[in-house]
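First comes one chain, alone, set out as structure tokens in the form predicted on its own.
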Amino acid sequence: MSTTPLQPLTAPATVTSWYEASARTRTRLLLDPGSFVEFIGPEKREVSPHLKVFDLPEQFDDGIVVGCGSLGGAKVLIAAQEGRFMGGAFGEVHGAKLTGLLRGARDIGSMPVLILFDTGGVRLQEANAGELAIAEIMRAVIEARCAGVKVVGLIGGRSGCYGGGGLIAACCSSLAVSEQGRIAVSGPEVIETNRGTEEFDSRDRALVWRTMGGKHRRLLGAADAFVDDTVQAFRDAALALLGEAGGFGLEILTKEQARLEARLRDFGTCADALDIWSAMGISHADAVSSLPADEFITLADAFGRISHDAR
């Protein structure tokens, strides 16, 4: 029988593992004590209209916690998503309250949007309108950006930032990313059934974390802050990146394309982040994988891009 302690529900948040815990859980370590109001509560019961259809169960929530709270002294408003209900996937009811969430970021205009991401994409049982909410939630962070709001996004969970998670999260002001927080908008398994294994082997774990994972993402430059898998690091990496986020127009969108075309140009023949991190002038570029969290951070400083906005 195992003698390891088991953690405290009340466990800080300087001990508990992002990656592990519940949207939830998220919510109330990263934000200050005692200061998150939920909107659209448990109490409500909005859950999605067609899961029944399809004789699956629902959730209260409908796989998102939104709301609003303080960071740090400041008021923010907030949307966790609950990667253990459907991994994450946006449907109609769980899209809404992201859209409305940052509609009404934009009409306040003062008050920044931080965004848990944690998801696979759109449901297949809930297809259209899953779509039409993630082109509505897109649209809705750059009104709100356009008005002058920071949209911080964290990226961390067990399921990722996949399919039109992964669309929105590179509409964000800015991001901050662990080792765990895959971002593709097409997941291993996508690939590999339309590719086939020659393209893209789902089941190499290594290929995956390497070419979706954080490290290659923050080196790229398509994640503002690597972080350690514990909430307190995502609380310091938000408070830090909400900072920093500056404005959003044709300025950042210029940057943008021009560092996308310098990304093409440097590393456009690599057929492997391997390849891409020795091109860098990383040397011992198979080491970067199993570098801690400390030690990579150090790494990326010298060697990630900059990302300029630009995802």
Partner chain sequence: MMLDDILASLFPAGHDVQNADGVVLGSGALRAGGRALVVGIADRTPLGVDDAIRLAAHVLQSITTGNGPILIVVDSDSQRMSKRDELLGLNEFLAHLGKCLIHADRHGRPTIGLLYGHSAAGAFLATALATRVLVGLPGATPAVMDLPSMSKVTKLSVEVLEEKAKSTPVFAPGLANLAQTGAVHAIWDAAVPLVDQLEALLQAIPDSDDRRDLLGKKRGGRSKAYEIAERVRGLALQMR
Given for the second form:
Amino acid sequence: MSTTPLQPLTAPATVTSWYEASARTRTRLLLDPGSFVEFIGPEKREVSPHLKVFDLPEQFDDGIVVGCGSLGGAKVLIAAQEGRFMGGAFGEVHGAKLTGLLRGARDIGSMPVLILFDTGGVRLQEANAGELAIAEIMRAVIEARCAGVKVVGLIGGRSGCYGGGGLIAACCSSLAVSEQGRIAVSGPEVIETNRGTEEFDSRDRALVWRTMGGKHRRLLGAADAFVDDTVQAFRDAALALLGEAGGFGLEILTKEQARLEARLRDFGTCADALDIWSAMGISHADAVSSLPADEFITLADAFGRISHDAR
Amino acid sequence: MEDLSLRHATREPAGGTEAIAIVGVVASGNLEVLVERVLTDRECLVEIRTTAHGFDDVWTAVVADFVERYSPGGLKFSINDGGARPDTVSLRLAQAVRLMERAR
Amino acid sequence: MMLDDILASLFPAGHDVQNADGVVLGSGALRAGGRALVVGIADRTPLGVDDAIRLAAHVLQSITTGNGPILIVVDSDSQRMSKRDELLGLNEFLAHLGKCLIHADRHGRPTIGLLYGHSAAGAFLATALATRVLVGLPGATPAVMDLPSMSKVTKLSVEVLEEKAKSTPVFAPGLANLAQTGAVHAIWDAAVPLVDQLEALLQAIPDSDDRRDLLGKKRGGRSKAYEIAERVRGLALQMR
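Alternative state: the form predicted in complex with the partner chain, after the form predicted on its own:
Following is the full complex, with the preceding chain placed first.
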């Protein structure tokens, strides 16, 4: 096993890869310098009560950092999952920290929430508590949004945003995603295990990226903004998304119903992402995967679907 | 899991005034180190919880070397280890001390 | 119990609920007057994009034109695991269904989940777990993940997992284990007409606040969730 490279502790956001950075580094560099205050930090040692049953190591923050800071001078609540600890999966404590944060946001009513997703879904060693935590978080996101709170999701970590994490993400007001930010319910290995390699070859990385990756999600209208893989790009996107209109109600649900029905009608028979991109009018669909971020953003602005006010 | 507790006397107190710092993550071949300035100036405590059994001697040597080099007086280190190699452990301990050396 | 028997026992005054290839849609006459919307998944059908959007359409239409409680009957598989579903954004379709149910619940249409068979993972989140009150019927077999799959991930044998499940219900499949965490509010008695139990529940329906973490604490299935969430909420409020 190789030694973990020593990331400079003071590298600026412009050159720090979101994908490579830890949850704490993302949080520190995303927010205004020195503004972050953590809730129930690692020194409180509120670890999972269940991992010891499986003789597994605990992490002092149970794999999620929650707190408050400022972004562009305005206060925000923030949660960041650590995708390297247990795959960023939701356990009892991990989930409860996010639930509490969202309920706090709901009660305050005006302070937005940023969720830095990096998760494989439910933590199996505490599956019932994790699954229920996700259900509680979904409800808490909706309650916060009903109270006028904007909930913005940022996705680009090594564990992606899978399982129940994908459902929570789809409950957010808006999402920013990088190419590495895969969003799905069933992961590639899960589909392959259950349905065989003919259905999905999880080792075909190009297939994984174009089916679940950030570029496809942006084109489909599943994410609102596509960003390059730097903390600065996510910070800029978060600021922009917080500036947009929020809200939640019957009108938005009705628009989302129409948006998703249109997607099924327009692309429901497509066998591959390439077919969907071609059907959108993109002339060189096969070149999309290799486009650099800036060129892709121009393309997505011209051809991609918009989910604004319909999620 | 295996628990180890290593206590050392130090030559001098650790620099800086930071009260707490944390580095690393708990993953295969990696570890997290939580440092707290909670002890008297001339003592240092390293508490380790590790997935790798039977490496007491290695931990003892790595920590002794670390204490000798950095003299982290007043600091308590709490480690959750996912089976990191000794060089990774040394690296994280050094990073942790460096973070504590910042002025608040 | 079979779906037909359940519906007959819930709505002795009649119902028009249809099961079309596992998608359950319709309504039933309540004894106290009025009707309950009924939606759901039957026959252990996996929930994919096509069925999720149909169910959501039904709920949305009912929000604008109907009244009364909404009953979600569930005997589903997991989410449908396929390339097509993920390609089309299954997470959005499942979340949309959940959002419609939660919105309805918060706007005068109390939602009651009735778990009478299986359910798992994403399908469970989008249906039964997106309700105000989740009721289990004896014999229901919910499982976030089955033990053989869990054995693969945790690298522990099924026998070891079964042994651990006895002392730690937090990961093991089953209605009783889920009830202990607070996910399932009550388990109904199959020997008592369901209409009596439904009417009793409707008469004493709790408000729409989510108290599943408190329930899990009281039942000993989740010792920390409630306290942690409350502490974080309190700390957030101090930032106001």
